[in-house]
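Single chain ahead, written as structure tokens, the form predicted alone.
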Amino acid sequence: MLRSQRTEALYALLFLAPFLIHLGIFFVFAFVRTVGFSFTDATLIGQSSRFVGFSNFVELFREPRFLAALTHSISFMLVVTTLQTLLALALAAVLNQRLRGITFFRTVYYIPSVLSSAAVTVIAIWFFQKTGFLNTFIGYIGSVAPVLLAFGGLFVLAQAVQVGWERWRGVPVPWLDPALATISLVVALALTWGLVGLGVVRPLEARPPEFTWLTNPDRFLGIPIPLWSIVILNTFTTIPTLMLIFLAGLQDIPRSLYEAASIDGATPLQQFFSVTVPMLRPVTFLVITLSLIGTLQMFDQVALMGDAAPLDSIIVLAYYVYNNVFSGEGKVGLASAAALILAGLTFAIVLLQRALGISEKAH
């Protein structure tokens, strides 16, 4: 190597230093840690240890609450990806439109991501209480509903007298046409205040449902109902940031490729799944993996809503880490058996993604 070579690689490890000594520290000694502990009965407030071989990783299998934490880290990694991997992708579709005022509406989506977690889980607390938000806002849409069928009623009936008119006379307007269902509506607003008036068509007592979303002991699709408080909130705060990533690759699609496909005679609807979703096959890959990662390892939302609901229906792997460490006993053996558990998961979600070909390559 010649001394110009060396010098440039002595500079390339000072600047590189700071990263490497942070790596070394945090995760390389960190991990190599958690492995030596896994093998032991090592606890926070025990003096020694010994070695106890694959005891902790036997005696998870056999605990109650690590396979429930096992079982809502999946279930909850699974809807979560789903969710948000779709959502993200449909928002960004329609945030990519060439409209005035879009980077407003860009701007406002992307607000629950730079809420603080703390912040949101608090107000999730609030919203799916008993009488929170979500049943008072239930119970007044069951109040109004005679109203909003009315409406609706008078909207669909002004519309199809209209658009049957029209095409009576042999003009060919579509069923929504903008500028017909404008006039159905105001015609429907009008008429529906005139019925509220009259008392013909009167609004029902609130009564908000009795609904305990916190502490309700049933669940849905295999997943405690207190958990999906989280996977909706989860949900809500990460769909910015990944709809983001899918304006970023949308931005980056030639519109040569829309142009080329609309003189086929391509319907936006074919463009999308024919041009856009192939060409976005490696951000989708990135936003995948991301949210699996996260998902995976989530713990601040757990851990913040606290008492408000009861633990076994809301743990999950990296809670269930700490909750063995900083309580009771402190089991640091039987808690990093779990985190290499979590750790081997994790890799193997991934690769497993990889090999049902959600690859990097675009097509």
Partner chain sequence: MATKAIRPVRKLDERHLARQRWARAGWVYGAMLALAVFFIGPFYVAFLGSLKDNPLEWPFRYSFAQTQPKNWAAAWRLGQLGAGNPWTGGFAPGAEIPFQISYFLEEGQEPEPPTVTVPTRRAGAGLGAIFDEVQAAQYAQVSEVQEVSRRPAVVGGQPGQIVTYAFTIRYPKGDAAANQPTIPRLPLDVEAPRGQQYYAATLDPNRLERRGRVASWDSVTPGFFGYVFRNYVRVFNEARDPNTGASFFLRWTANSFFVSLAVVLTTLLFASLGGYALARMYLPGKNYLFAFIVFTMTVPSQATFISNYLVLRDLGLLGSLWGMIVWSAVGAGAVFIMKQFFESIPREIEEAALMDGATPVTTFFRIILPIATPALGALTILTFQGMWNEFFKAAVVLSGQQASYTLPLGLSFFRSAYGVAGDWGLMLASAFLSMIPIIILFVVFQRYFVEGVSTSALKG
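I have the form predicted alone already, so could you send the form predicted in complex with its partner chain?
Here you get just the chain by itself.
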């Protein structure tokens, strides 16, 4: 090694020293120690501990609460990732327009992601109360359903009549022609207003809400209702981040591809499925991976729900680990084993993604 190279390497180590020391203590040592703990019966208060082999892992799979946490974590991960990815992609496709004031809208949509999950969760718990806003809103929609249905029907009717008329005259307008849809909108609004005024269509009487979100013992699609409320909350707060990543990806797709497609006569929907989706594949995989890892490790929202919802209906792996260390005698051994299973699941996802041949580099 050249002398100058040695000096440079020394300087590099010096520069990296604070970070490496920090990483050494708070990551490497901590991780090795967790592996060590997982084979012992260590507790937070006990002084000595014994080597117990794999019995912690065996015990975990006998404990109903751990099994609940595991199934909740996995189903939460799958449901939220699906919802988030689809909605974020749809949003990004809508937002990927050349319009004045688009930056303003992007900023506004991003707000839920910036705020602290603690504050947002507190607000969400209020939202999910029995007489909270969500139930009030659902009840309101239910009570005005006749009006909304009448409006929707009139809109479709008006649009069909107009498009039919234009086509009969020989003008080739699409079914969703925006100009005609505007006229249909005005017509439908006026007619609905008239029908409500005449009392032909009436909103139903609003009833006090009866559905509970956070204390509901029922399940929907095998997932407890309280966990569904966390699903809704988590999807709502993380969509904007994923949407921004999609947007960045969308803007990297060359315009010429779309121009070529439209010259070949592809409709917007065809363009979306044969240009946008394939070009976005690397970004989509990145988003899915981020989302899988993020949802698997979700902790704050469960911890903040606290006693608002029964623990067994919302517990996830990350919270299970925390709860085992900081409640009762502090089962460090058992919690470490659970933490390793959580880490193992995360690695499995990363490895799966690698195996599918998509590197972390999108470009």
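Residue numbers count along the first chain shown, from 1. Note that the rigid core is defined as the largest set of C-alphas that superpose within 1.5 Å between two forms. Here the structure is a predicted model, which is why all the values come from computation and not from measurement.
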item	value
Displaced residue check between these two forms: residue 213, CA, 2 Å or over, core reference	no
After fitting the core, residue 175 CA displacement of 2 Å or more between these two forms	yes
Rigid core fit then residue 140 CA moved by 2 Å or more between these two forms	yes
